[in-house]
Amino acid sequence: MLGRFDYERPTNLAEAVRLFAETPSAAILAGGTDLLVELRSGRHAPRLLVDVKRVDGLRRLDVGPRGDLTIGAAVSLNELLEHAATRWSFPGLAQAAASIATYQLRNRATVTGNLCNASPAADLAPALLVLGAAVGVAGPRGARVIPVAEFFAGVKRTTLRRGEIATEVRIPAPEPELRSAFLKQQRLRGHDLAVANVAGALAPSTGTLRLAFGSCAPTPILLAPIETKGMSAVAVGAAAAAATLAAASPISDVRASAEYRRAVLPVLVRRVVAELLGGGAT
């Protein structure tokens, strides 16, 4: 049973913000892949569902003149995956999106929903962190932009203020020849939440490597940039693995023990580094 609640389907953002802000226990419905599970289990019992799938502008998916990418809050993961600019310019993001659930669920699941759920295991979070992405937000006090690096406040908690709605994800134009990659370890063959996940982005022109990981701390973690000039891929991998383990604080749960996560995380990091650096010196 889903319980009893009111349902509104606004067509403009101002009305969506008003409805959401005026009802203390309202919930936003975009993809609904997590929300509907919580409704059925009784973990979440909102008085109002605000369906934003028809809000003007939230289905936006386009590339700016400099190559920046804007992903509206109602854009599904499959729409993102089918977008040529995603696969060409941001392959790590495409790999992360493709790792989530099944094709059918990706027809519903959204990028902003994956972030707003604020799971430590969110697969899109590390991929967006290394790309320097930000979340566009609208609320009673106007619009603002939150870097993804500042978006997570804890397990299932974000820095969204009361009444604010995430409207889009913005990815800045990539550096020339930017390389990105994503890897995930999961409990089951097929589709499952991550035991650990790692994303990386390398700017060959500067040799700067950005790495982020998830499912091994209360929030996804972005590491300090690593300068790879003059270092072999093996040396970079070792340094990156050490930095990752120093930042990790995994727990044991139904998917894996903390010890297993600590063992598998540096393996994923070294593999991502080797993929980005091509196994040679830089």
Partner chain sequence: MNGRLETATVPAGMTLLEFLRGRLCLVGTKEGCGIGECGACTVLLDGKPVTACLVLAVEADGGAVDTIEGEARDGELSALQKAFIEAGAIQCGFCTPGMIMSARGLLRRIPNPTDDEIVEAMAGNLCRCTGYEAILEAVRVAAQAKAVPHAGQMVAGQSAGGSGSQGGRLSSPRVPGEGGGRG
Second form
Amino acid sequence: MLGRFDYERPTNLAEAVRLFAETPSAAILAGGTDLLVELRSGRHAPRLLVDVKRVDGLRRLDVGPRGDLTIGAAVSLNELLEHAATRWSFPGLAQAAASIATYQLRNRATVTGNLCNASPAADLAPALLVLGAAVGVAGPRGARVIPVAEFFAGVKRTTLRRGEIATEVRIPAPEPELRSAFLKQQRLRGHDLAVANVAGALAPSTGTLRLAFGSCAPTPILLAPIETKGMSAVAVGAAAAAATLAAASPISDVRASAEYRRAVLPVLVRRVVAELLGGGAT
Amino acid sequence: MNGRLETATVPAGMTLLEFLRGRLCLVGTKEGCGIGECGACTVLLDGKPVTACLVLAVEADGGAVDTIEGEARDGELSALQKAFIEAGAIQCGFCTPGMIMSARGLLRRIPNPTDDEIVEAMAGNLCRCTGYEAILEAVRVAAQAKAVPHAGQMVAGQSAGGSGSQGGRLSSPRVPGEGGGRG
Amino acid sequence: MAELRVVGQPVPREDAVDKVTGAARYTTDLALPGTLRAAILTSPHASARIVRIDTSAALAVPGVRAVLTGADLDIRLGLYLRDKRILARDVVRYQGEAVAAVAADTLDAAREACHLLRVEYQELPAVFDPRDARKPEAPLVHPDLATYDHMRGVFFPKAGTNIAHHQKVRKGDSAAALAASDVCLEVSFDNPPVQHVPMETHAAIAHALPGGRVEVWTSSQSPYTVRHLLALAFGMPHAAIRVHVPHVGGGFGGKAGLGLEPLAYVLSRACGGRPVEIAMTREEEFNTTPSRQGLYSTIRLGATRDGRLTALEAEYVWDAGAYADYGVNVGRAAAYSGAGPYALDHCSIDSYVVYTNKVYGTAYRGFGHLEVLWGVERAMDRMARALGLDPVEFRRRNLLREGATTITGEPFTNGHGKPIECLEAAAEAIGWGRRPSAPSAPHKVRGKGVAMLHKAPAMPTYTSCAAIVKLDEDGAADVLVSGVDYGQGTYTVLRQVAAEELGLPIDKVHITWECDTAMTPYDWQTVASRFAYMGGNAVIEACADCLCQLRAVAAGALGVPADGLVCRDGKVFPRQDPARGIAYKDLALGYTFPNGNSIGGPVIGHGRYIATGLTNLDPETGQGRPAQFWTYGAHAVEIEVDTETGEIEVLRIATALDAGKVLNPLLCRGQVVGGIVQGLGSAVLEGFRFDDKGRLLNPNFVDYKIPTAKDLPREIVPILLENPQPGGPYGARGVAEHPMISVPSAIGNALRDALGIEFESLPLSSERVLEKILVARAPRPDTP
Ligand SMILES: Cc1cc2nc3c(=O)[nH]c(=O)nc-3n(C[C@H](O)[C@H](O)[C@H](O)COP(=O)(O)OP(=O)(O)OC[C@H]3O[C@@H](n4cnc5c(N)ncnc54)[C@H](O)[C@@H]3O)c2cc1C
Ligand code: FES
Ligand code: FES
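Switching from the form predicted alone: structure of the form predicted together with the partner chain?
Once more the chain from above appears, this time first in line as the rest of the complex follows.
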């Protein structure tokens, strides 16, 4: 047994928000692939789980008229991966989602849950950061939107306020021919959390490159945009690698030492840049 | 539950795995880790493979659950089960129920999967005995058996075995996943 | 030998039907009415005195039936060295050691009670590195070692030290031979402790019965050893203990000897005879149950300029962890095999099994050989390079061959198999001698490597086993043995043997799938790749016994002499007159004449086998005959290394083993592929990590990774040679453990080939590989 708690499965958002906000020590249950592990370990013992998977509207996965994408809080990673428009417009996001856990878990794990869990290693975080995504939130004091870049407050901490539920992830319409890519270093080819992960998005028309990385600082980090016009892929890669290392503050853990993280992070960055700009290494 | 309605009142903290094994005595589904890492507890929930250790029993309320106990129909082994046997995909057998449920989920979704799709679908199930090769082969064979009905005998016995010995040595049999299978 | 009908065929497993339907029952799938569930509390400290344990709050939890601590149990357990208790008593010796156990109506109640146990510890000095533990000032893990019972004349615990066993091997004069060598080298290597990771964790159920009896169901490799050790520990007659082994979800050595059975028993006793089930969580499996010992080795090699090995000296320092009951035998076996399969006139090996304050070691597939050969086979490559010789050629010149003797003085004959053929076959399969193909990207490099392997069963000189074969009313045969088939396939092979011998089709031979010490005949324990060999011989003898009985009854029925009768195709018939046959089914329970008179009776054959010709090793020189048979083999690999991330990909691995005779190619291939992939885990991924307080940092599948279906080598080429083993069933030898051995060595050698960098430590993780690449590339301050 994972603990003694109550379980509610509301079907409308207001009810979900009310239950969550009113109960001291309640937790939102989405796919449960992080939460149930926490409960089993005893590190976390909420009194109520509010399952948001049946809440009306949270299953939405739709593309707006201009190509913006909304991913409801009940959408699983596999549903995202099976969504052709996502794979087509946001290949980096699809690569990140496909790199998470196992096929079975991706049937449960949600996109929003990956962000709300706020692990420094969350693979979707860098992929969403470079797309300028934001999290739609509903709470006792109404709805608001938090850019993913402002969503993480620290290891396992978000800027969600008490009683707030993330309802969706919104990805703005991509710039024309936007390219994106994601790479993850892990200890084996099989499922593993990232030793380091890097996502990039390049808007060919403007030459602006966005890069983000994870598992090398207390939160995933988005770098300042890099202008690539007139620069070779190698030069961009070098500049981006330097910027990444400057922003990184990795620790040593069981998966890897800080030194290894510092060594592979620039490699991943250069490879992502090469993939986006063409030519170069990989 | 395997096509039958089951009604039960359970505590919210009970996992689907505990419910299956403890309440319904469906002990074919195994626990290998309890944290979603090993796949031994894989069952289908609404047709999709999930790890039953990371699903609450209450979450399955109103849903359809398929377990290994439902795989053979009317005492007849499924093509998948037969392929596992003939390919030598079983050693200690502890991972087998989960493996078969993962494969079942795959074949429902994609009746004729590529090697990459097979690996992707099966890689969430750990096996310490077989080295996976025969398991992947079994899924491949079962998919072919499905795709070409009545294709005759299972070919796994020969493809995984390499039956005869020649000049004091067994010829090395075909190895699956030439070029494929890299996830 | 006559043409074989069944032996050698790819017969699938009979139990597979139960396994694909979920019907196969493992220990925790069994449910006796009224079974209680148990949980344990483990020590957070690596070394501490248990000052007191307050059980009052735990006992107050509703549903709790018993709480036991080490204070309640003054019993020492062990197979070779009785150094362990059921629950820690007075002191804890490793983080993860069980200090108390609770049995309750539900697992939740038992766990809750464990949380409420208050244990006061006083931390004691600890020692974590076996090299430190050998120093005179090191804290003693077992100050009372002198008083521990052990197998005398075989193991030599050193009182007043942390050395549980010191195994010596001395042949010739290695010091003089090294001094006279043209080329000498000395290299040190290390291996971390590694876990078996059976997918089914340890589990046991005990039911204490009136009259001091007990019935046990356990996930074990050793039903009779469990019974014997329980009998010794509790002073019970053997017949008072009945041990069942249902299906077992993998063992790999980790379920040899005693496991959770004594704890389940004392809990059941404490609960007034309610059955008690205890099963490890995956975290407990890592933290509490035994692992493979770590090893530090130093190897000195000497050779002549023309490539002949002159001498090998080795020091092996085993990290036994807190208990060395089984570890001592690993240290012993790995010493008498500790020079690899090479012809050496001069050899000196010292193998020390040293206590430390870490989770303890036990048998693990390969039994020390993977660890030892990691060093030996890397050292051989270095020597070849130092001599300017091709590693295959260097090995070819020095491998054991007819006329040589092993390092314990055993003459090597062709009946041992052909290590040189293994080497050549493996090397050829990866195109040895040709340059590696071009890497798949500019930042990648490729390399090739080979490594030899060998191993013999490590078992007492008197190891024995028995088999019973009985005929059913329908003329089918049932085989009963107590070796456990926990996946390796022995039962299928034994069915094939019985079918062959009895002249029955395979589907008319069955094997009883549960070992039960009250029903199935004696077997020492299922370890050491010995059961196909020993059990196979016992089944052959049991079948001969059946045939003899069948012939005797048929002779009476037909009125002809028994020695003119032939048994084939389920019938007994006169050699000259096959048409006058009697079907087994008409003889199985006795033969009835048309008038009703009957002769004979149920046909039940029995057969036995005992290890023959083995001797204890001389304590000073290690000389003697330790091995019933040896199995030799070789791996050859081609790898690709990403020089920017350190990742290794195995492109191809060819593994040649001299199996003597392949009894079942389907299952044999399964053993080879499974072993290779497990060996790959040891090579590139696996290893325990501890913090400076001796706490295990990776006790779960998030942090401790084993290979998945995505991690397979791109191509696996098993090659099985068949140079028969005299005395083996149909000439077969054991091959179950061997494929795993030396996989790391071959990959390490290929890595050297690819990068020009020497690796001494396992695992060859991406991180470790990259670290060395970066060091090698860094500009050296001292070069001009
Ligand atoms: C075996 C295994 C492997 C894994 N591998 C990876 C990996 O490779 N990469 C990776 O990034 N992650 C991995 N994870 C972690 C996990 O699967 C992902 O983070 C997943 O996306 C979480 O989603 P979920 O829906 O399961 O979240 P849940 O477990 O349901 O929730 C996670 C946390 O977020 C909160 N939460 C969830 N939804 C909301 C919401 N709508 N509003 C407010 N709070 C919410 C929950 O209360 C909880 O605290 C792995 C987990 C396991 C068990
Ligand atoms: S027991 Fe569920 S994944 Fe391991
Ligand atoms: S067959 Fe044993 S774990 Fe897969």
